[in-house]
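Only one chain comes next, encoded as structure tokens, the form predicted alone.
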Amino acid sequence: MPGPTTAVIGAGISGLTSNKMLGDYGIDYTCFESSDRIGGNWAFGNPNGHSSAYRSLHIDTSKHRLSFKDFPMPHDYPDFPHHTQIKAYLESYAAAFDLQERIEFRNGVTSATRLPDVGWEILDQAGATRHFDLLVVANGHHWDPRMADFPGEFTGESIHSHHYIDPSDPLDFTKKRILVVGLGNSAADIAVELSSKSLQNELTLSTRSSAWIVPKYTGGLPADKYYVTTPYLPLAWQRKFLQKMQFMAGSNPELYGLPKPNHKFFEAHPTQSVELPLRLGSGDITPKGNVARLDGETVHFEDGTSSDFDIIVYATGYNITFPFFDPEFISAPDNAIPLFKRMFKPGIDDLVFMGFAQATPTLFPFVESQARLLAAYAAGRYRLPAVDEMERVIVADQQKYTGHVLDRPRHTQQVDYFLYEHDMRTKEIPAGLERARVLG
């Protein structure tokens, strides 16, 4: 096969989209896998411990936007399907483009070394040490929990969302009082699931942004099909119309007693839940605001309230973590890693980064087109531009993407698709192939 030698590491969507349009382009590659099993975050019960998947979880996304543009959904799935479908897909998947016989199962990346001249040095978990041209990172940003400090200690149970399955494991989540930490989609989800009454738990929720609650549904039809934006359009116009259109859907959380809002819609990622308005209303969670300090098993809250918890549910986020690379080369601080068009560090053009975003509305064809141009450019068809221009467009990147939003660790990574798509189709992509052809 033509074109350099390449390692993958990680199974997961961004691992196996560029594992498929690698191959499309006869590119010689090797995936590595930690797990005996491919779809990483979508693998529930994970033996490599990637999978945040808790067994009720269906996706927020429907179909309709999560399907890869060259390998559609079932037609029979449902519009919002459970994890166990979404694995079932990417098996699918895998198995349509012949992607397992080039993936190393139970044979992770300990390390990866840039050596001096041109390449990388792998050592694999079998204690091989390998050699590779071109070295693709995929190895997920849903697996490393990022849990809350707050001042003081709890001495009941904590556990991170991450490792939460259903009400009976890894607690017994029965007739106890549970604080669910967070109010994206994990806690929206748990705070619901675990709010039920056939449980007989007191369930509070604490947030110390508040979140706009979008319903998944508008007119009887999944809420996301009505989301596009456009590139034609000042991208102020569409986020204002936006905002204005929420009071008809009423994500506003002050109508269910939750705070405030520090942000605008479109400010911060919303969170998608039919409901949590409903469990709220009806007096099964009791909305809370931000925690101020632990005692024991008190926890104050900072509008002067205190309760007592048997259990604390962070649902807090991720860690961005490359434990393969030496943190002194590549690292992420606070989530932040600036990558030319998300994948490609500047100076460094032998190392590619796949689906390292959050994605609006979701990320599989996200990453599919990523793996457009990873393809083209492992293949020769498309050439970088030169550093300090890089370095220019990620300023304006960023800003574009998330210059209006909160400055958290959340949203470091935030993209909409639509607009990243298209300036990947129709001028990124031809730009880098105008460019090869010129310079080689």
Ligand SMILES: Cc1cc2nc3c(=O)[nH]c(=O)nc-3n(C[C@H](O)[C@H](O)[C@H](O)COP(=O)(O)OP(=O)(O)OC[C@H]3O[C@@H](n4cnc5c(N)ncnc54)[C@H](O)[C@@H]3O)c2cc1C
Contents of the next structure:
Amino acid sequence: MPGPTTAVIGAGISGLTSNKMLGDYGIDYTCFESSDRIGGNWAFGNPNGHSSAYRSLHIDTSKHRLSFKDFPMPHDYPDFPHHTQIKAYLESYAAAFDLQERIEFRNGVTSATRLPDVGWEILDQAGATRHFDLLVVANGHHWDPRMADFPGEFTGESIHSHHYIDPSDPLDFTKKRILVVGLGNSAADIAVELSSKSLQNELTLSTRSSAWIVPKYTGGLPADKYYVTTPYLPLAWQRKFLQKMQFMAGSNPELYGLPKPNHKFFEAHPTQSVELPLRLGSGDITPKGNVARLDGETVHFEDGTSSDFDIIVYATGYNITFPFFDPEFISAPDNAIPLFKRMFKPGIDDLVFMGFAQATPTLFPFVESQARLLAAYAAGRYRLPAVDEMERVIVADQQKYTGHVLDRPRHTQQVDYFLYEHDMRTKEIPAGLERARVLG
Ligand SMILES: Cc1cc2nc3c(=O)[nH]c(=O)nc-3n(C[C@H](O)[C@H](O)[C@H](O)COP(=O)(O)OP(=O)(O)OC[C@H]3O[C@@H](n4cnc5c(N)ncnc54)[C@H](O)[C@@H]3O)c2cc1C
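Could you drop in the structure for the form predicted together with the ligand? We only have the form predicted alone so far.
In what comes next, the whole complex appears, and the chain from above leads the way.
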């Protein structure tokens, strides 16, 4: 049986791994890519605006954790490759598995409508109407900037980290009073870069929830080499252990003058930075709590202090957006999109989401794990459970991975990669195969 005709939206890591696995299972697929190149976020300067990479960006996950399981990263790569090396790695992945030829470049999906009986009608950028049995959504979730909604008005320049390139692009960031809002990885990188004394800036870093800051190296080795969870112990116990050991990582932001985090260690994605504590400790960055209001050039903070700024950089995350769907049909208000195994919306069995997770420590092998289930599903070697069972599992998984996490848009998709991959490999895919064998 040839399997369903399949459309894949996007050729970033989620689309590429989907394409590779679908090809392995002999599924007839077409990949739509709105850009003229693969890589999505990792294609620095992507002409379709879907890259949030800045010139100096190095990946936070070490190459040892980042590598796809079926395509190791080159040995000569450094521990934390630059974004150009990640892009080159994705190019060689696409070349090794002949993925380019089935990607329609500069031909994005502008609308996707589910037909009344079965299948999808797609309108592409070229203006053609196309029909497919199965739709795979891999359009990424780090491209639609989420701005903070502070009361008042700021009369200086404001940009989101999505648009930040380097200290002279898109604004001149020298001899300026700069406020960076946020304490995720991009906020840390940008604050460190712009607080270099050579730029003669005054840099303030403001955070609402604060965050634990973990080093990229521990004992001379990439720190994430030590991070692994096991399926044989409850995740809650493992978190407790990490919380006891956190003092060894020097992770408490209060040590460097930042506010106390409103969550415990490893209850939310930590920020990875070797340099941020040093910059705070050297007095190059002024730590602040949340912004209370804006008033002209002045920013008032919740601690009652205020300062004047020339530029605010909002490193405040991204919205999950599907511009090609009718929002009445599918949307993700406050970034919440409950999905079975972060892939399936119960009741819509010809639609699969890829990469819609915040996987610790990395998304790369995570999407590869999802792609294995996708391809087995398309090939009829995996059958979904009943809708009520999927809904039960969504709640249970949410509780397991995020029950302890704050109810904030940044954390709606938190997943532990090791537990997820083990569950997929040893339980979910075999169980789906058995359901397919018994029920067809
Ligand atoms: C600054 C930054 C640093 C990060 N660092 C790490 C890290 O250290 N480790 C880690 O594991 N993860 C990291 N991530 C997260 C993750 O690796 C990336 O977001 C990753 O790029 C997600 O891949 P994706 O394929 O899901 O989405 P994307 O890379 O966004 O790719 C989506 C693709 O879909 C295409 N597309 C979008 N809309 C359409 C449409 N309508 N029609 C056709 N094509 C479309 C886009 O052009 C793009 O090619 C980082 C993210 C950011 C922003």
